[in-house]
Amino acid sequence: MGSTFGGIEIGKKALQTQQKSLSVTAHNIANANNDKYSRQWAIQSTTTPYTYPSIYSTTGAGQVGTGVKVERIERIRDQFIDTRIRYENQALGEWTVKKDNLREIESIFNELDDGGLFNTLNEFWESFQELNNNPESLALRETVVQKSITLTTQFNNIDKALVNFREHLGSEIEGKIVEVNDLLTKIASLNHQIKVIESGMNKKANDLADERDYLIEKLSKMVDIQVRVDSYNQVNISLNGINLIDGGSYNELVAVKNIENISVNVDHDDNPLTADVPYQYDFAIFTFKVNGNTVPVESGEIKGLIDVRDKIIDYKVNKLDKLVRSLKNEVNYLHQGGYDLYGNTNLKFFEFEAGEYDAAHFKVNSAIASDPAKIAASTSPDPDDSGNGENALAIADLRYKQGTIDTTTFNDFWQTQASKLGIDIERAERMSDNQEVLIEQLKQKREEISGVSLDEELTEMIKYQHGYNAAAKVIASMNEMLDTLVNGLLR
């Protein structure tokens, strides 16, 4: 049969169990405003009974219980919701980055204000239109030069701003890689700590697991990771099939810059009717490696940065530089066929510095910039026919000429690019907003499951307090019984 003091032991276990459960409740209340925290629950179970019923037992049928214990302390977490949030986080990171950085390109183009390239092009055409009306006017010729310099300078600045912004995005990518590897280091370290703690019987490293989940969620916003939790509560993380974290060890994500050549066809002289020749660009392109293996990054903030950075190549090569080269060729073709106030001909209006073909080196011919009389406004070689402004009119009319670039006009070509950029920004904003709403809904569901409700915790606290008081009364009653038994025998 059980010990005479068995009842007191049961009461003691009850006191300890209710006290520990109350401590868990207090821990929940203390972390009610901690976004990383998951509500915890003290799971109570009966302790091993005194004996099991048996036909050989001398205690008779039935069992004598020995009390209660806190078997383990579990955190309340829904892994399915966590997985969904991590997955949707990847898209949120990608589209938010695209939205913010496409807006930066929009500000570089500056087409929402009066200072945009579209308006500067119009002022350039209008200056030639006005010169046609009075081609002998040196004041109007100076206006043409200044409007043209404003145009080339704007091309220069847009090109340089795009290149500098692309370099900035490269630095952003490298910074994100540092953040990724820092998170991998911390998650692997938490894996190790959790393994050590949970190697003990019925021990749960709940707070460390919360911290680990928080870091994994941050990581999921940067790259499209896949997460698996094994039977030892160890998180294994991979990136498109390549292991980043395996238990307590991790592999760094490395960004590698490779120089890639992009070749485009350009006119080899200032005649738009002649055959094209190849012109080569060299751009640094990022690839990513883990343990020497090339691994694609297909979502997350880094993917968004990569996409915008690559889009800048398209804007520079296929939009800005293409417009500059076409404008130069068309204007020079007409200008070289006209005559200036000195009766001279075959003078280029635009040129490139240092033999380059891109917008950063686009400029007005220095001979014309220093002497506006050299503008070939006339179609007549006779200096006495200096009032002939027909060539200036022909250049002004290029504004309306279809097929100068991609079957359209110069102005329409650039306005189309600005419109496409606006459409890209709207799409990124819509996708980013949708992801924010979706993730907010998922987080609300997680909060309903894992969040701390103060009302509920106060109810639990009262329940454990009453349990504690009741256990104390059991001990007091047992103490009275023992006192009667012991002292009664001595009398």
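Between two forms, the rigid core is the largest collection of C-alphas that superpose within 1.5 Å. A quick note: this is a predicted structure, and the numbers were derived from the prediction, not measured. Positions refer to the first chain, counted from 1. Compared with the form predicted in complex with the partner chain:
- Leu22: CA moves less than 2 Å between these two forms after rigid-core fitting.
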Given for the second form:
Amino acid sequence: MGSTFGGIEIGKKALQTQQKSLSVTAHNIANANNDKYSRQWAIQSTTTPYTYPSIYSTTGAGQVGTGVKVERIERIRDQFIDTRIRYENQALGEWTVKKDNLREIESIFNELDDGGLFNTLNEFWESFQELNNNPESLALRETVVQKSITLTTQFNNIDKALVNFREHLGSEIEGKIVEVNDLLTKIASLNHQIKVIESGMNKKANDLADERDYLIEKLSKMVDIQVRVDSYNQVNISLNGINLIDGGSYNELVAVKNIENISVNVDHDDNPLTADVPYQYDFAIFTFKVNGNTVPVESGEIKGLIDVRDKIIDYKVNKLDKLVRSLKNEVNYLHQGGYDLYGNTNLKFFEFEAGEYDAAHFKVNSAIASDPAKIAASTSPDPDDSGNGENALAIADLRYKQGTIDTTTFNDFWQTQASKLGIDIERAERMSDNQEVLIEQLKQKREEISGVSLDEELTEMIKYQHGYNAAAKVIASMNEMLDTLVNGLLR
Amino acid sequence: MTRITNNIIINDFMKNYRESSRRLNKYMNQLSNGAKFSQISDNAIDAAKSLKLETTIKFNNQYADNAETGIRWLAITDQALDDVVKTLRRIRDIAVKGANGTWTNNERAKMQEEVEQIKKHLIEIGNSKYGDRYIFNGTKTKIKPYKDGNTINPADYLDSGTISQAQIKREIFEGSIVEINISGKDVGNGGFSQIFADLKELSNSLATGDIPGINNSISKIDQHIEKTLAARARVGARQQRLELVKTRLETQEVEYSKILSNTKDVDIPETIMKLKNEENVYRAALAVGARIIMPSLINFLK
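Now the other one: the form predicted in complex with the partner chain, given that the block above is the form predicted alone.
Full assembly next; the chain just shown is listed first.
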């Protein structure tokens, strides 16, 4: 025999449970457009049944249910998809950064434009052809000087733009590191909160876990992290074997800038017979440390930035500066062997300022810039031979002379670099496009599982509403019964 | 069963819409700037090809220019040599006249005067210029080659003591070089100065009525004419070579420009078709977009 008010108690529990479930639905509907959110669901279960004693047996008249309760609220999420997204995100970050920044380098070179280096180089050769046609003309010599200055200025500007851009990428890396550490702090703190909440029975920190997953996803785009979940539902994050997050505590990722030297041999005196001298570059290179231990970064946006920075070194040292040095060597070697309008010889056409053998310090010899008559167009020491433009012609013919740089021509060398960069960009673009499609699909899959469907929620809502109404009816009936019992009997 | 949530529909729509507008933008860019690519990375292979073709065309033009200036220089040389031959023939006529029959001193003086005048004309030809450059003094284009020496010694006619025989060169293709000048020393039999000296000799013979001397001069003039004609033939041959090169370079330019255009320029009808097609897709995408905010269950609940 149940207690007098037992029925009301069951009705009350039912009301509370339906109401609680309805709140979960309301929460779902409210977050329908929240990207971080995964839909939640109230798991209902019966409360402990009661076994009533009876006449013949202290137990055994059958169990009578005592009602319903919300056991726990769970979020619906497939951790495996998250793991996949995090993994693919690293490559997406890396290739997107590469694509964007290589594009920037391409626009610094801007080869297809009339103002591109390729075109300026051609105009330089062309001016020497014209000089052969008109070696006496001072006006034409002035044009040659101007075209040459345009060429050297362009080299200077490209070099400056490359170096600046590299510096800019450096500060971007430092910015990313700040962001990484900020994310680490937040994730560690969420770890701690989640552990505290979930240590209570049947409690799930669903919203906090959503927030944490969102932050981890952001982090995975920047560095190649590995994520493990422990028994307290805390995530441990490591970077190539080194712990970044261990429960509620985190280790800061630190970027260290070191100066690295790159040495190349240069022909400093434009004489192929004398020995080359070493010329040294200083470049700032980033390494990453956690707790004083060096840690490699092998994917993600930071890796992309590092790679582009390395690429710029390659472009400067092995492409641009190499071209400038070879150009100077070859032109000067010929120019020094020729004679100017005064019959003077052994003058350099190009020079490097301040003893730096790079594109930034590439200049037309100031003596020639101020007096174009000093261009050694002639092969004759007699100043009367002003119609002799053979040396100018020899310089102009460097354009198609094989073996002036590596085993090829200046023009081919530079064109090859330009196409290589173009192909690199095409590849980065394809890679990042592929990653994007892949991730889009994964996210769509996640949406399929975790996304809120309004129709579904409305159906749930109707269900709980009816459940609530019915429970209320039960209480009303109970109330009538008690009314009969209490008021009717006492009359 | 696949769950389709509202956001899945919206995400898919957004993705398709973005892709469609990206393609639309690509075609519009191609049509508005006329090129298939604006950066090398848009199409690395074709872009590299177009860079190469542009260089070829640029230097073909330069070589055609070089040939053209060479042709003009040679034309002036040719004219001068033609003038030399005509003038020498005129002198030969006078000499033949002077060697025949008897003439009074007065008449011979007139002939001598004419020879002197013609000699002055020839000196002027020897000092011919292309623009401000002397054409018969090798590479010493700013140095006047000849003066009126008034003796029978050729060296006295040289304004600066020597005549340069250095060659002026034009490059008409990679590594292919043509000399465009004839030195004054190669005109006539032993150069302009020899012609002048021989004319002075003739002039002297005419003054004194030295018939054997005049006859001797006639044979010398004949040799001068012959050698000048030979020099003229050389000039003509070079002119012809340059003309041929120029024509070839110009034909090549047309060909290369055609290839460049095929490589670089958009096929406008084709691109417009693609653009139109894409426009339809875009419109359809938008129309679908307007429908995907579908009536949900909410519309049916009171």
